[in-house]
Every structure is written in structure tokens, then in C-alpha cells.
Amino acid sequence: MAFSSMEEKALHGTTTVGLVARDAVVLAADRRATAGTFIAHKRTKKIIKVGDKMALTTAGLVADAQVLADWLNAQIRYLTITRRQPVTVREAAHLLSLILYRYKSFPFYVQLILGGYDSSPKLFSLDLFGSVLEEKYAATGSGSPIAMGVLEEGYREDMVPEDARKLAVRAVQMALRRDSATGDGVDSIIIDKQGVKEFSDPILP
């Protein structure tokens, strides 16, 4: 299979976004899981918590994303115990990058956004080959071009967390209106120095 076909497969379905706000990271994702043109599930959790103050958004194959999240959780627990200090968001991103790169010949069909808070809020995007980029805002999935337009117009680095969450939710909701693989409402979270707060928003009329 050509690499371009692999990337296209990872892009198929869903919309997830992440952005860095003032003293927090915000992640948001829709809830629809598709199998081709079939809507397979309407309550899929596409934001997976890892560690105490980190989370992943997932676009691509659900099984691959779940395996990677479980592996990362295990690595975070192991390193935290053996080193007696927390794993940083940057370290977690590079752990994911290493395993994605190692299996690039038989890749995990995923696009990931990793957000979290250690000494400050941080956000990283990763593709199926292990490329890792630190971002102020990012979007993945088939609805990402629509979502990125909303983020680019509305994003400011000094946004308070709730305003940033509303922008992230609106970006996914706009994708929901035009991308058939995105739908069934929006889940979102705010991660700050206190921990993770979860939210759920309905479909806009």
C-alpha cells in the first residue's frame, strides 16, 4: 500500500481539535464512529485520558488508538514509579513518536493530538509515521479543514480556558454540519494544573 493511501485512510472520518489557552489545554472531538458510509456508533469516546493531566484525541482506527493509549498509560505509570517524578507532556509525545516510527512499515492508522499540563500547558500533533509537532492549535480527521478555518479565525493565545473550549466546540460543530463522518455531538475537556474537567455539548440546530 502506498504511503499516500495510508495517510488518506488515517484521515478518514471524525473531527478532533486541540488548542493551548491561558494556563490550560483544551481538546474537543465529535462522537460519531463510521465504517465506510455506515454509522457504527453514536457515542464513541475520541478523547482518551492518559496519566493524570494528559489526554489524546484520536482520528483513524479505533483499535489502533486504544492500543496506543493503553501502551502510553503503561509507560507513564512505569516511568513515574521508576524515576519517582512525573512524565512531561513532551516526553509522552516523544514516546508515542518512537512507537509510531518503529511500526511505520506496518503503521497504526491514526492521527493523534496530545495535550496536557506539566509546568505549563502543551499541545502536540502526531501522524501515523511518528512525526511530532508542538502546536498552539491543531485539528485532525476528515473534518479538519473546516475546523482549522474556525480555529485560525478565532484563536488567541491569551484566551481564558472556557472561551477556548467554546471555540474548540464550535470548530467541531462547524465540521459536523459539512462532514458526514463527523456527528452526534461534541465532547470536550479542559486540562489545567488542577487536573481534567470533562464537558458534553449537543448538536447545534
Second form
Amino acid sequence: MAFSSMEEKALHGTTTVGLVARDAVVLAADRRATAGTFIAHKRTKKIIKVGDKMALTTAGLVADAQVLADWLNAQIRYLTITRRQPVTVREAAHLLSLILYRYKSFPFYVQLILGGYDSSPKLFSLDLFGSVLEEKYAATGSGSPIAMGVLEEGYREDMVPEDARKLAVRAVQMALRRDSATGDGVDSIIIDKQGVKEFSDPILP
Amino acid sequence: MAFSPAMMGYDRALTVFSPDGRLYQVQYAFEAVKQGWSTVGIKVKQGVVLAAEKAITKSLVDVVSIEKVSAIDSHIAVSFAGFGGDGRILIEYARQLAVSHRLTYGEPIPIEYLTKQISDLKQAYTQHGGVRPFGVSLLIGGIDETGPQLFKTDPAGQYFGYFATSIGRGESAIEEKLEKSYRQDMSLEDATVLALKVLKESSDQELKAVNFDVALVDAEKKEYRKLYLEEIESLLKKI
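Having seen the form predicted on its own, I'd like the form predicted together with its partner chain now, please.
First the chain shown before, then all remaining chains and molecules of the complex.
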């Protein structure tokens, strides 16, 4: 069926994870972009910042993800100025899901994790048809089954942000070992009350 | 005939010139601007300040809720004088232009380009049938690639760049004062104090900190920032 092959495509070639920690959200992603078996780019930024205290991890078609992130950034900027009030993570997730749902018959090939801090840390997972699921931890991309195993084993509620980041990075590193479409290092970020902090880690722990 | 021969009803249809070359409806829109609360804009090397008076007409109005200086984008401030509703619609239009410029080109909108597009809309409303002109002037100030910018638009659709200017009921008195006191090498703080000073002196009311709305766009940070009440209070002491 057409949709299942689309879903397979969207799942291809990436591992990204997100988790909620104590007063912070952590996101991590690998850096490999593939075109079939060819490694097209080795320093891909798969974590895209949106607004002041939010970020998206992107899996799927790079073009689709970039267009969505640009569009979301514009909407957030406009809403923040015209309402004179910041956009919450839930609002941003709903905005995204409306666009994804509108193009259900000709979808954006993406699987997104949106994380951010408004009054508390929040994490949402969105698929290409527009579903929005609030999560404590999530993984997307071809390496997600492997990464999810690490998260299932290591995730605790109320983790110290740095520990949560280490777990997220480890989850991507494990996927990187067993998934050929995942590789070239791990980018990660911590988003808390103060804002966004970025990190990068090597291929192996 | 109720009309004197000179008028002959030329103010009835917007798009009809009078024999001496006037569009009366457009001129009346200028009168609406002259009745608005005074607003000042000053451009210096360190940035741009827009300041407006919010004189209370009714004691039960919560003056804090009134916004006279607004953000169009993170690098642009705007203030208006004249019909508040018309001003609001134009500001909203400007915000949409600014955000769609960012979405289309990935860059903040240049301030003169934004001013031109707003002025194009205003001009269209002096030429088309079945509409009335916008009864507002806008002061548009901010920082772009070319540095600090300050523009004034009028209801006819003209716009000019300024170092310092004013719109609203105190326009001519304030501009006279600005001509005397303005210097291009003033600090942004001195420019803000000057803006508050000329507004205070031209008002028929005793203006306190709550009666001002002030925003700065700093040339370094390129960020719109509204002044807090306490900041306005301390600046008022420096007058």
C-alpha cells in the first residue's frame, strides 16, 4: 500500500531521540544524511531550533523537514509578536500537526520530535500524517528500534539533565553501531528555563 | 446650495480632484492624524527610539492596556497617530509582510522596503473607488543591514526618512523643539530623554510614566525592546 511505503521512507536514514528530564528537555540526533547507500553529508544538523526555547529533530526527507521548520519558525515569530505572549510547545505541536494533516494525501516525508520549555519541559512526537503524541521519551528514524531499547532500559523520571543527555547520546550511539544509515557522530541539546545549550559527541562512547 | 462655490461637493467622491488639484477626502485624513496623540521618533547612531503619549481621557480607562508603540518584527518598532483602528490594521499588515519576507528569503525585511509596501497600500486607498483613505500616519523605526532607519508615512501614501520627527496633535511644536535639540551623535539614552521631554512639554496634561509608551531598537543588538515603567520613571527625572 502507498502509505506504508511512505512510512518506510520517512523512517529511513536517521536516528533521533528526545526525552523529558528534570526541568529540561533533551534531544539528540546523528549526523549522517544518506541517498540510498551513498553517504550524502556527514555533518547534517538534524536538530533545528524553533522559537527561543524549542527545537525539532528531523527524520525523513531533509527538504520537507527544512520547509516545515522554516514555516513553524515564521508562525512562532508572528504569533509571539502579534499576541505579545510566547508560543507554548503544545501550541507549536498542534500548528505542525495541522499542516501535516492538511497534506495527508501528499505528505511531508517526516517524523518529528518537538521538544521545548514553556512553563515546564514538554516533548511531542509527530508522524507524517499529523498525529501528535505527548511523550516522556521518543525515538524516530531507521535506528529508532535500537535507540528505543536503550531508552526503555535507561530512562527514569526526573533525571538530571546531563544524565538524560548522556542517555540520549548513548541511545543514538548504539543505533549508530547497528544501523548503516545512522552515523558520523551525535549532536545533542538541552533546553531549559535559561534557553538552549548545544553539544556534540563522537561516534563511539 | 449648501456648498460654497469653491467646494462644489468635491469632498464627496474620494477619487475626484477639485479644480485646484486637491483630493479633499485625503486632506481630511491628514486632519484626523493631527488630532491623534503625539508620537516622536528619533534616530541616532546607537539606534532608534519611538515614544508616544497616552493621555487619559476617561478616569476608568486602564491606560497600561493601551499600546501606542508596537513591534512589527524583532528589529522594527512602529507607532501611529490618527484613527486607532486603521493603525491596528496597518500594523497587522506590516507584521504579515515582515514574517512572510523572513519565510520567503530567510532574512529580516529591510525597513524602507516595508515602509514602501505599507505606503503602496495607503496610496491605493486614495485612488480606488468605494474606499476611504487610512486616517493614520505611521512612524516606522528599526535597524537593518544599512543601520538605524526612521520613516514616516502619511495618509496620501508618501513616505520620507527622518533623523527625528513627530506626528499627532503636537507635531509642529515638537518638530520645532527637535530641530533645536537634536544632534546626530547623541546617545540613545539622551535621545530617549529628549523624546520624553518634547512629548511632556507639548502635552496639555501632566504626563506621568504610565502616560508614555516607549520602545528602543538598539543598533548593536538589533532587538526591539519596550521600556519598563521604572525605566521611564528614571528617564523622566533626567529631563
